[in-house]
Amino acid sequence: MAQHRPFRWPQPLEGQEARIWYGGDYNPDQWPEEVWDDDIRLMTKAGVNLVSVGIFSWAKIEPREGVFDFDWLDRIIDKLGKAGIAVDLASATASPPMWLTQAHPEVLWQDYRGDVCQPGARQHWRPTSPVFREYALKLCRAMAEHYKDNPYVVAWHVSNEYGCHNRFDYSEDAERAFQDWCKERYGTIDAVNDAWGTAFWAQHMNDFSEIVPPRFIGDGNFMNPGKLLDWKRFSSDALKAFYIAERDLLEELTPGRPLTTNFMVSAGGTGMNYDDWGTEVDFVSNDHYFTPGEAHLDEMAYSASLTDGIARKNPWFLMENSTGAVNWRPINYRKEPGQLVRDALVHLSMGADAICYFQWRQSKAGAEKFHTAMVPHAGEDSQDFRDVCELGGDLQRLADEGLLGTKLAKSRVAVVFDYESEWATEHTATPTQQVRHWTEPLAWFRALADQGVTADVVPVRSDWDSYEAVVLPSLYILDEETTRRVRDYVAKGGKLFVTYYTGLSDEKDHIWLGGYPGSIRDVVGVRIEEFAPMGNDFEGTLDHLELTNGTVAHDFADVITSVADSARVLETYKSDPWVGMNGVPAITVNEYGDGKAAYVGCRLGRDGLAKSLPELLDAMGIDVAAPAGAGDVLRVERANETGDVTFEFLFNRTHRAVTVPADGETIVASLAQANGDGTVTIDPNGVAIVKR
């Protein structure tokens, strides 16, 4: 596993105590210098105690080359420093100014057609590019010696959302990248032909000047599916090692001062290998937008637990989330009365020492003007405002309960997501286009919380392997490494999980021979030779298959044909004679050494995941002890290293008011009360959090 950066957490300002961080992206180069004062009384009003700026700032600070205006960055950080307000100063390096690309039009990026990317937005730069390099760092270099003694930045946001929206970059300076990326992997021209499979259409090469990007290639063609899988490991590399580069520089000439980048974690957030990112920070931060309608709290509670893991349980920074609607979606929606102060403590609870938003005052002009924030375009008296106002207090109150020096209590249940799983589902030639890794381990999650388990999201390079049981969802990709830990695992005695889609390729996109899954078959107990996928884009194809358990299977299922001594058979599938899977098994478990392997050989989704639970929960010896109405509420523990403090937060996963026990005293109440009698009522986007 790959060795971490030493934890640093930004620091209070001098004469302050440590507080729960609070506050978001500000902008004063927006706005006249008049309403600066105002902005400093509302965030006072608020508890907000630090802020994010420059993040954008570029033209603003180096208006024309070689000429740094500081004067306005110096006045507005020393207003915020002395109302006790905190700066994460931004390297202001995700744009470049109108002058730099009008001068050197190479730093901009190309998409697979060749088509240039011209300014007009934002992040229009090749990550690959040296003339692009030289002028950022030449700025971070400016920042770093003008700011390197100020008392008021307190941590340093270098960049912003690396690869938003330039992840893939396919001009000539890329494609020389690329080839030296592939010749420190693998050596030799011979060991990436071997990795990529070129004897298939007569792909192979001569020499490392034959490596090209994955451009494009024809519609409807097929991509190399090795070639593509590293292309999409060496993007998330380019834009690491420019990020690297931006951080060193800021080290050395600001030595003690933590860096962080702001991750885009989030279900279906898998541009970047955020987990190996997570190794080069001195503390993980995060930006999450909800996803709107009914999987809203889980889908964020999953992503907040997954950034917790990639954190591996070290304090965490909310960078950025929304008080209300976004303005990138086609239809964005509102948050519902309750949601503001409810999802911020929803990320607090899973590890987050730091609730800040996107962004503090809404931008009357610009892309982003539809973006709700902290103050929004009605001003002081808006519920908006009020609710960021409780917030702030009931940040306060936990703060001042002891929540700091608490992190997210381990859970018995530990959920694998991988990065390179997904990006390898990805590929256009796949058993089907309506399977990808991603979407399993957010079912999961869900259908265990339904039985009143709130389990860890975690890496599958983190050390799943120390829980009681633990869930490999679609992990289409099992290395030779991840297989020695699955096999070592269950046979000392461990409880696995094991779904389709698992265990079908190595790291190279090989497929392991022999039946499926590959390297695991012997430890789940059963041997696949063929895929049955499910759809309706042509009339009369299967589209479902249904259990003996009453739950039915969509879009996937395993072709199980045979099923050692050693295993039982749970749930087999019903169908028509003709379809050829009537009494095949679709849930196992398996004895292996000291402990057993469930297998799962289809998608259920999260409710045929939820209905099946307690019977293959009972046949893993998995006592959960939920009582009645457990799924109503999700439960999340902090606690202390002694685990004598421990924070309770109760969240209402349903639209009507429910009724829980509740242990100890109710701090915090967002539409909810405690009843006097060991119990508590939330209503509909309510929390409650209890102390023990």
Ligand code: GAL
The other form holds:
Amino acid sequence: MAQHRPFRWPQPLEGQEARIWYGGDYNPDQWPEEVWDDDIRLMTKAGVNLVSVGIFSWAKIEPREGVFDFDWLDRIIDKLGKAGIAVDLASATASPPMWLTQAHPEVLWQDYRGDVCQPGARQHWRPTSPVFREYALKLCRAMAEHYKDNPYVVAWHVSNEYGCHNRFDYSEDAERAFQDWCKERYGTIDAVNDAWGTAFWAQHMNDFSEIVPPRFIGDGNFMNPGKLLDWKRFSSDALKAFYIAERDLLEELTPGRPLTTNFMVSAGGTGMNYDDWGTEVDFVSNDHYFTPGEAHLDEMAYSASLTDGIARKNPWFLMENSTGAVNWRPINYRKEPGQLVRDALVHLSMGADAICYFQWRQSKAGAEKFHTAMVPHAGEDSQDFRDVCELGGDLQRLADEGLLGTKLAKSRVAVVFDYESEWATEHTATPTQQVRHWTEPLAWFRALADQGVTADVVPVRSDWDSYEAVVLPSLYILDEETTRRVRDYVAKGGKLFVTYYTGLSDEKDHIWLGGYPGSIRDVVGVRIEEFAPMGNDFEGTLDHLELTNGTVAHDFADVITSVADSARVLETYKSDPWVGMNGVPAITVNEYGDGKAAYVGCRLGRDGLAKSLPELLDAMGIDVAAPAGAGDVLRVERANETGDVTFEFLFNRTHRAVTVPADGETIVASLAQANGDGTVTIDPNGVAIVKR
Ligand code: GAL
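Same protein, different condition: the form predicted alone was shown, now please give the form predicted in complex with the named molecule.
After this comes the whole thing, all chains and molecules, with the earlier chain placed first.
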């Protein structure tokens, strides 16, 4: 497994104690200096102790080529530091100034049709441009040299959300870099031909120079899937290489100061391979924006858990989230009362030791003026700012009670997530475009939560095999190494849940032959010859299948054609005979070595899974003893090393008040109250934190 950089965390300012970091992106350059003193006053009032500065300040720091103006930045950093507010300083390279792109239009990225991304927003640079790299590194050097001894700068915030707007660049620079990347990965052009299956459709290449990015091929055509998968890997790596260049220079000039860059881990956010990036930061930081509607809490908990998995249970930074509405969706829903505090505590419960927002003060101009902030347009006299102050108090109390030093306690169940499986299943020439990897882990996380089990969401390259039970949810790619781990895990007594669309391909996206799921057929004890996708884009097609347990499958089912002697069929499909699915096994459990492997051969969704789980868990010998109503709250536990101090976070998952057992002293309650009889009552959007 990949080697991680040693964990390093921003240290408190001199004379201060370690606290939970609290603050946000701060853009003083958008405001006249008179506002700065008011900012500091309000930050102090809210308990803010860290801000990220300079993220989009390149044009102000280097107003003309080679001319640097640090005066304003020095003044604000000094004011902050003297007020006891630490600075997470940006490399400031995220958005190049106008003078640069005017002088060097060759740094602008190109889309797949060759259109050039023009300045006018941000991140309009190409990751593989040697010219852009030179300018960005010059800025990094200037920043590092100027701030190397600044006592108030506690961390580097390298660039910002790499790949948010420039994930794919199809320029000539990218073409050259892609060729080099292929050389490095495959060694010979024959190996590339093999990986991409170029015997198909006359795509054979004689030389690395014949490798081109997956540019426009005509609407309705299908790009070579192996190439497209490698293009996504390459694009993540190209940005990572850029980050590493910035990081290494900053580190060389300011050794000892921890570095990070903010990821965008969320259930459907799969631009970069963040598990791979996680090996390259001193501490993981994540930007998370809530999903409006019924999945809000669960999706957030899921994403925070995955972030904790990427951080390998080291503390991590919530670098950005919103106090309320964002401004970049077609409809920007507000947060309900209580959600500002609750949402922050969800991330905290899942191992974050820092809670930060985009942004400190809501802009009055520019593209993000309608994005909420810690200080909203309405100013200090506002519910949002009062909530921000309340949260600051909660974080202070939690630190006083000893929360720092505890980590997210390990769950019994791991739900495995894999960036590359997502990338492969995004291809459009698949059995159905209704099925992609990422939705299934979220459905399992939610269905398990409905049983009172808060699972750990973990990357495929982490130690999932150390859990009592493991879910492989539509884990489309199983390479040889993962196959071996799956086999060993079950053979040694592990309890494995495998779903449809798992293990269809290897890492080259070549199908494992002989019946699906090719590489672990014997482990799961089923053999699938065909798929039965479902939909209603034509009249009279199969659009659902009912199971014998009363649940209903949509979108996808496997046609399981045989079941091993060691396997037991728990559920089958009931359907009109003409569909050919009547009696076909839907859910099975196999004995393999000392362990068991369940197979769920269709998409049941969160509800269908939740209904099927009690029987399935029982058949797998997993005792969760979920009392009625166990799914009403999400229980998340942080514990210290020895396990003798624990903090249990209880979040209401329903839209009504719930009263639930809570063992310990309630130290923080938001829309919740301890009843003095070993129970707490939690209102919708409420949370109680209990210490034992
Ligand atoms: C992030 C970005 C921030 C801000 C925020 C708004 O993607 O890093 O600068 O734009 O979104 O939600």
